Each structure stands twice: as C-alpha cells, then as structure tokens.
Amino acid sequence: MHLTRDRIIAFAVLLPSLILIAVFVYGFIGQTVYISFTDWGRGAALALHPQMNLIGFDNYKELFTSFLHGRFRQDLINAFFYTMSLVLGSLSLGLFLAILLDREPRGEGIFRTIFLYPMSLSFVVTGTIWRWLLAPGGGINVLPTFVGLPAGHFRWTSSRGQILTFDWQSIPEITAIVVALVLLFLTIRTWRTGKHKRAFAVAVPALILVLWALFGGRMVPQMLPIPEKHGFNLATIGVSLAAIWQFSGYTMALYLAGLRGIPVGLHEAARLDGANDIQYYMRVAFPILKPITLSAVIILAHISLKMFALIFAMAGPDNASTGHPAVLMYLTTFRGNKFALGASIAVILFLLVALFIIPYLVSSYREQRRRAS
C-alpha cells in the first residue's frame, strides 16, 4: 500500500509537466505535421479563417522534385557539409586540446577556461564576432600584411565558388552506395565477432544495392526535367569555422574527463610494456573513449541542424551560398507566408534530428538494460 501511494504521489507531481510536454511539444509537432499535408499558403494565407485542404505529400514532392525549389535541395547539401565539418572539426580539435591538457601543463586551469569560454556564448554573439573577423576587407584577410605579404581576398561567407559538384538526378544512386557502404561496414564488424551467417545476411542487400546503383539506377524516372548541379559551397567554410571554434572546447571537456577517468594503472602498464605516448593513446586511451566519441557525434550532429542563429548573424538570411534548411524554413513561412511548405521543411528537419537521436537513445537504453542484468 505504501508503494502504491508513492507511485500515485510521483505521478501527481509529474502530471503537470507531462501535460505541458504533451501539449506544447508533441501537440505542436503533430500540428506541424498536419499542416505540412495541407495547402495553407497557396491562397489567402493570412485570412482570419484560412482555407486548408489536405493534399497529402504534395509539398514534400514539390520540395524534392520541383524546378522552383533548387535552393532547398542545395540547403540540404549545405546542412550535410555543416554536419560533417562541425563533427570532424570539433572532435579533432577537441581531442588535440584534451591530449595537451592531459599532460598537465603549467597553467592548465587558465587554458581550460580559455578553451571552454566560447561554449558559453550564444550563436548570435559568435556569429557577430566571426562576421567581423571574416570581413572581406579586414579581419583574417589582412593578417598576411603583418609579415609583408599581400592581403587575402577570400570571401569567407559570400563566395560563389563550389566544389565536389554532382547532379541531383544521381541522388538515388549515391544514397544506394552510401547505404551499401554502411552495410559493408556492419558485415565486416559482424564477421569479426564470429557471426558468419548474420554477416552474410547483411552482405547480400549491400551487394544488391551496389549492383542496382551501377546498372539499374538509370531505369529510375528522372526527378527533374533538366540536370541540376549541387555541391560544397565555399562560403560555408566561414560558418563552419565559427561553429568549430565554439564547440571544440565542449568536446575537449568530454575527452579530458574521459582521459582523466582512465585508471593510472593502465597507463603505467602500457609504459612497462614499452609503449610510447602515441601508442598509449592509439592502443589504450582511444578505444576506451569510444562511448564519449559516440555521444559527442550525436550531440554535434544535432547542433549542426540548429544553426539558424549562427548563419543569420554571420551571413544574413538572404545569402543563398550559406543557406540552411532552418533559414529557408523561416523565409518560406514568415516572409513568403507559405505555411504548409514551411511546415514541410520543419518536418524534414525534425526527421533528420530523429535520425541521429533515436539510435543513440535506443543504444543507451540497451546499454542500461545490459548493465542492470
């Protein structure tokens, strides 16, 4: 009876929070999904009682296949490169700083504070600072003049240059190859654990996807009437630098905590076995830090999809070269009054975030159950 009463009290305490979350989080998510299936914005969008008709997936189809929405597709590509640059840059720089501080240099506390300080700033402050630093006529571009070299002229946030271009029509083949590579990686990993039958079962669809991408992709109907080139916009480099500067201290703190949590006995045992510093970090420390790396990747990938404020402050919303789906969602919804189309972009961003978060939550839940058993 005492246990039942405690559960009732606990539920009563949590009930207000559960109601607020259900209404203001999941309720609004559901409303956004519903709006994305309507045509709100194609007529009198700002009417007191606007007419909304269900049109199914037409908004999503329009975003991915309409000739008029090439910017959305390029913004998706930009979001991919933002994610890759932020994750790889922050992990690499953060790990490097953590290794330096793990050696306990003089003034470690001061350096740790300096490296962590950017994390305390908002995206707006960071964007404003780096907008001055990356100004075409000043900032980083004039640094070479201090050593007698000519000033740089790179347009950090407004360059029109583009590399690694590809045709949007090739997206099905590219997606098939990427999925096949992931399945191949899982095949090798499963094979090493001795589960050969399961590895073979994973390898078969990988082979089918590769063969389809090489020989069957041409039979897929074209998504656009003409070729549409997309690629890596050089203007995104400036925004990526600002994001890496802000979050490398965060990854440094994670890695430093992990390095300091490694038992001293492991380090001493590695030294007795003749391992130098590089071998210790490569063979002992880095494998132990894998869970920390996974957590950092998930969090940074999630942050990279929410860079609206940083891009808005650094390059403005109308700079297509540094575009992001979050910025385009703002323009489409609140400038163009195309609420259903903006809701569709929001749902796509929500699904991209879920793509990173849900596997992490499932993995964490399984790990907790494994430890509990």
The other form holds:
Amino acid sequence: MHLTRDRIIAFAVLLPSLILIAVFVYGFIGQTVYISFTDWGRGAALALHPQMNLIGFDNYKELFTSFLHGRFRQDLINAFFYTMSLVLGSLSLGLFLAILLDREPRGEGIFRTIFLYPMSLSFVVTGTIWRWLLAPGGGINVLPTFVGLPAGHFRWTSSRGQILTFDWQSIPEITAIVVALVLLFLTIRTWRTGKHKRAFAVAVPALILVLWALFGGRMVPQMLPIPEKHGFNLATIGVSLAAIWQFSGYTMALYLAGLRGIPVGLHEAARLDGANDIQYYMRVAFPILKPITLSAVIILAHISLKMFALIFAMAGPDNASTGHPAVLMYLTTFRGNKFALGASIAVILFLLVALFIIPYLVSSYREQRRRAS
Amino acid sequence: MRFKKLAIAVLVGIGLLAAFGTVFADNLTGDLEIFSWWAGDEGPALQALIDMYNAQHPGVNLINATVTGGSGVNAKAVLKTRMLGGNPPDSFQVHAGQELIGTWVKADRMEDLTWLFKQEGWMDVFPSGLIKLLSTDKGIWSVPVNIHRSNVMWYIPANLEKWGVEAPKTWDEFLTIAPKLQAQGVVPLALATNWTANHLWESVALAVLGPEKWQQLWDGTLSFTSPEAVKVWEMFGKILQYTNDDAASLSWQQATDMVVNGKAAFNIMGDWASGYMATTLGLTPGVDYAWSASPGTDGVFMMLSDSFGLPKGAPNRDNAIAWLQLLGSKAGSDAFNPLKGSISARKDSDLSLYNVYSQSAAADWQKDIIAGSLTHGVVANEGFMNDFATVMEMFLTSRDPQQAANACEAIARQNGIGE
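Moving on from the form predicted alone, please list the structure of the form predicted in complex with its partner chain.
Starting with the chain above, the whole complex follows.
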C-alpha cells in the first residue's frame, strides 16, 4: 500500500464528501447522542443558549419505566409488528408475483411495470390514497355492497382493537420463553443429526430459562407501578397493507432478476430428473435465491423503521393506535419542545436501524473482498 | 436614541392618522418578514392586511412566509428550527396565551409589548380578561389579531324538529335525548380526529367545572385528581358513548358534514365551523344552521386567539412594530376578521361588517365571562398540550376516568403548570 499519484488524486477527490459526511452525518449522530444524555433547557427549551446539564441515562430510563410513556412502549411494539408484516408480506407477495411472471405470460412487460410502479410513489402519496381507500364509511368497506353483500364494518386505522395483549412487566419472561423455544428447536435439530451429547448441552439452558420464566420471573423488581397492557393494534393492519402494496413490486423485481439468473440448464436438469414445478422451486430455485432474500429482508426492515411519512399522511400524528417511534419523536421534539427526550427516541430508533444495517454492510463488504481477491 | 425617534415617528403617525382618517405613506424602508400558517382558505384575510400594510408603508418590502398545515403543526416546527438557529422572522403568528408564553417568553425570546399597548390605547379597547391571558407578571407579549370561540354547539334546526328534540342546555339533557336520537339511527354527537376530542373535552370541562375552577386548574390551585376534575372525565366518557366510532379517521370538516347531512345531530367545534358552513358549503347562518353555547357553558366565552409578537433580535424591528400597530388597529382588525370568519378582539369593532353568526359572537364577547382554550394554546404550554394528546388517546382506548385524571396530574407537574 504505497502512495501513488493515482491514490493521492483519488483521495483528494473524495475528501470533500468525506468531510461533509463526517460533519453532517456522523457529527450530528454524535450530537444527537450527546443531547439525549442532557436535560436541554427544561422549561425554556427554546432559549438562545439553552441550559444543558448531563443527566446520564435518565431520559432513557424515563421512556422505559415512566407510566406516562406507555405510548412510546406501544410504539416500539407497533414498530416490531410493522417490520414483521412489511417483511413477510412483501416477501411472500413479491415472490408469488415473481413466480407468476417467471412463467413468461403474455404482456409480461406491462405487468412488471404495473407491479413495480407503486414503489416510485412517495409515502405521502401512498398514504393519502390508502387513507381514502380505507375510510371506514367508504372505499374498501363499501366494495361488497356492489355485489349485494353487506358493507364491511372494520374501522381500519380508527380501530381501537388490540389482540395478543400482554403485560409490559412480563417482557423478561416472554423473552426467556422465546429464547428457550429457539434453543429447543436447536436441540431437536442437533438430536436428529445424532450428536446427542451436544443436544443435551443445549437443552439444559432451555430448561433453566423455562423454569426461571415460570417461577423466578417475579423476583425481578417491577419496572412499572401498575400493569400495562400492550399488544398488536388492529389499526396498524391498514398501514401495513399500504406499505406492502408499495414494496411488494420491488421484491418482485429482485426475485424475478434472481429467477432469471438461474441457468436454464439447471431447470431442465431438474425436469429431466422428474421434478415438478413445486419441487423445482422448493429444492432448486429458493436455495439459490437465499442471498436475495437476505438483502430484501434488510432493506425492507430498515424501510419499515422509517415509515414516518406513511403513518403521518394516513392516520395523522395523534392516532396513537397506529403510532411509531418516529412519529412520537417528531411530536415530542418539535411540538412538545422536549428536545432531549426526542433525541433519546431518535437514538433508540437509530440503534434499531443499525441492528439491520450493520450485518448487511459487513456481509456485503466481505463479499466484495472475496470477489476482489 | 433610536427608540425615541421611533416613538416620535409613531406618535406623529398616529396624529396624522387621527387627523385625516386616511392612510398615508411614510419613510419606513427595508424588509419585513412575517411568518404564519395562514394559507389556503385563510390566505385572503392575511392578504387584506398585507395590502393595507403596503399602502401605508410603500417603502417596505413585505415577505409573506407561510408554512401550510392545520393549526400550524408544520409551521411551528419550522419556526422552532429557525429561532434555534438564531434566524428569527420579524414577526410570527402564534396562539395567544401559554403557547406563546411557555415556549417563547420563558425562553426569553420575546420583547415586552406593554409600552405599545399603552401607547395605542389598547389597554381600554381589549377586554381586560383577554389582556390577562396574554400577559405574565413581566409584561404583555403579543397583539391579538382575531378571536375565535371554542365552546359552540352546531346543529340544523330543521333536522332537530324532524327528530323531535331540542338543542340541549346541559350535558345531562344531552344524555337524556341522545338515546332518542340513536333509536332513530342518528349519531347524537359527531366527533373527528384526536384534537377534536380534546376540543370536546374542554367544553365538557368548562361545563362541569365552571369558569372559575377551570382557571384554577391552570394556575395550579385545583388538582387534576380532585373529585371535580375526575368528574369531568366521567362525564366525558358518558358523552363519548354517543359519538361515531370512526372518529379517528375523520377531519373536523367531515364531522361538521355529518351534521349538515343529517347523519349526526350535534357537533362541538370552534366557530371556524361557521365559516366552513357559510362560505364553503353555502349555507345561511341562523336559517340553514344554528348554534348555541356548548351545553352548560352559556354566558362563558371560551376563547382562542391568533396573535403576532415581536421576537428579540428581529432584523427589521421598526417595520415589525408598524405591522403590530396595524394588527391591533380598528381598521386592520375589521379588514381581517370578516374574511377570516373570526371576530375582532377590540370592543369597538364595526359589527355591520360581519355576518349574523359573528355578530352574535361579538355580542357575547363583550358581555360574557372569558375563559381560555386548552386545545388552542391559551391556558397551557406546548409540553402539556402535546402530552395531553397522549392522555386523550389513552382515555379513548381505556375509558378509565381515574387513570386519565392521574395522568393529567402527572403531566401537569412535569410541564410546570401553575408555576
């Protein structure tokens, strides 16, 4: 690695953008983190030089334990369900569409354009269209009346129903059970491969976790003074539908490119060996598409954490049932004047996005190195 | 020195105005940037003021910076980033009262306007109840441009006759006639998105508590967990049973539409609903639609007001002061308000310029007890208002009065209500 003229020029050309990114991206991320550890001005948040005292993790503690911030905790749960439904919905619908188009129907080009088109819309446009479609007194709800059926009664984004409710206090127990289930799954898989000793080694912690969740969980000090119910808000279904509609075309394009990239010979070989279509897709195509699925999951997951505009346009800022930490962050900061608390929400959201992005960057970086070498 | 010169200029100007009763050109120059969220329907009213200003001060280049979005959600966010960045406009629109005081006065970003009020004789032409809501012990902070009323109930007289009910005078009366309406397939009370629930809540609270105890909530002498305050939530919960269940998806206009279409009997909304029905829907006030004070609040005027203040460090201070003088003047407010559908804050406005509804509101304005609105920024700071929206969502889901009251007390303490 020595300095050639070429390298110096390359570095000089990159330098301005490096500096700009360092200041305006990483510098501001750093500042947001710093602000989240302060109490920013208290009552006089908008003073020209607001008073700032470092208060450590108090803002974060408040978000997770103060009974006033139940909305934040529900928003986190909403974000989880938004991510799950956008990823699963778009992947399955996109794959389905890709398989249909892979069979080269007539007018394939037109369909491809139609399916891909929603992606070119901004979230605000999507939100406005779906807001009208899902108006409780019109749109989708009155569709059945055209064929003589009674109108739909679901209130979509104004629904206040909640299913799968659980107490926020029992999050540690729920986590323990989930981890135990994963371990149990691993146990069974290891047992099948014949490594009985190793399977046993996995089963023991699983059992301990289950026992702890059933009997020991109550020894953990309570986070909140009163039980707090959270769950899956039915109102989020409408928002998820709109998001899936927008991004399934995109996953279709990804998968279609993948399917087209599979050598024809492979398909024919499978046929010759007597595989039917289902077997071909299950055993041959899907394993080849795995890397595409991985990038699609990562891209969709981080988009789902940036659904601010869609929710804002579709359900409005104050509809807590469809809430999302991004919307709450905006309201807390710019309407409620609580800049430090807003910064904490932003940092939490940033960490969630990083959870998806960093593994992706690492894996794509590795791949590049592998190709380069 | 500059101040003295200005004061002289102003005094001379006023003298001339009084003497000739006409507008005159002066030698103010430079820019004037005014920041508001008045676009769309409210644009013409603002334009009328701008035209007057341009005629009076032809040397000034007036920059009309508007950021659209109902009740200023987006405008306020833009304004905050500008102010934090040290780039204030010369004058900006803000809801009069604690929304201004809690955000900007506490942060020491506004100039005291007491001298202007005294000089212009506004201490006598604005009702003292209003001036009290605009002030702290350190000064008066903004010039009110208009007055809207929050506690109004709207209905269609012909429909009520058809359904065999009368407009209720109290909430108890409402609760007895509501089942009758429901039996006929009519929604007794139309409700829309979250903030309209807050809006309904303040009318209910005013009825249950009365104006004195309502004020005590905000100066910290009455607790939100007191039995009376809990009763507000209980009553509010009972009333909610008689509202439409798709409320969260509707805009306030759609809730008003429900009343106009005969799907609902009543709607509690500020008097911009009158502007909507008269101007947009083309109905005749007093004939096609009617109104009364919301149940149990007769004789009380729950007000909200748009106002303009003078930020410290305004780049064109003299021009901004001339703007404020125009806003508070009789001519200015009578040019603006008939177009906006609001009434003038002055007690001496020319009522012949206004429509039937505004005339009745103006008559009430002059004789009623004045109370401040919560939802529209008069009695509580923005921190409380923002948190209250969350408390409301909590209540709309749980319908638990005691829990809502406890949460209100907690956010009141956290946001320094009554300090």
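As the structure is a prediction and not an experimental result, all values here were calculated from the model. Positions refer to the first chain, counted from 1. Whichever C-alpha set is largest while still superposing within 1.5 Å between the two forms counts as the rigid core.
- Relative to the superposed core, Phe200 undergoes a Cα shift of 2 Å or more between these two forms.
- Relative to the superposed rigid core, the position of the CA of Leu91 differs between these two forms by less than 2 Å.
- A movement of the C-alpha atom of Ala243 falling short of 2 angstroms is seen between these two forms when the two forms are aligned on their rigid core.
- With the core fitted, the CA of Val210 sits 4.4 Å away from its counterpart between these two forms.
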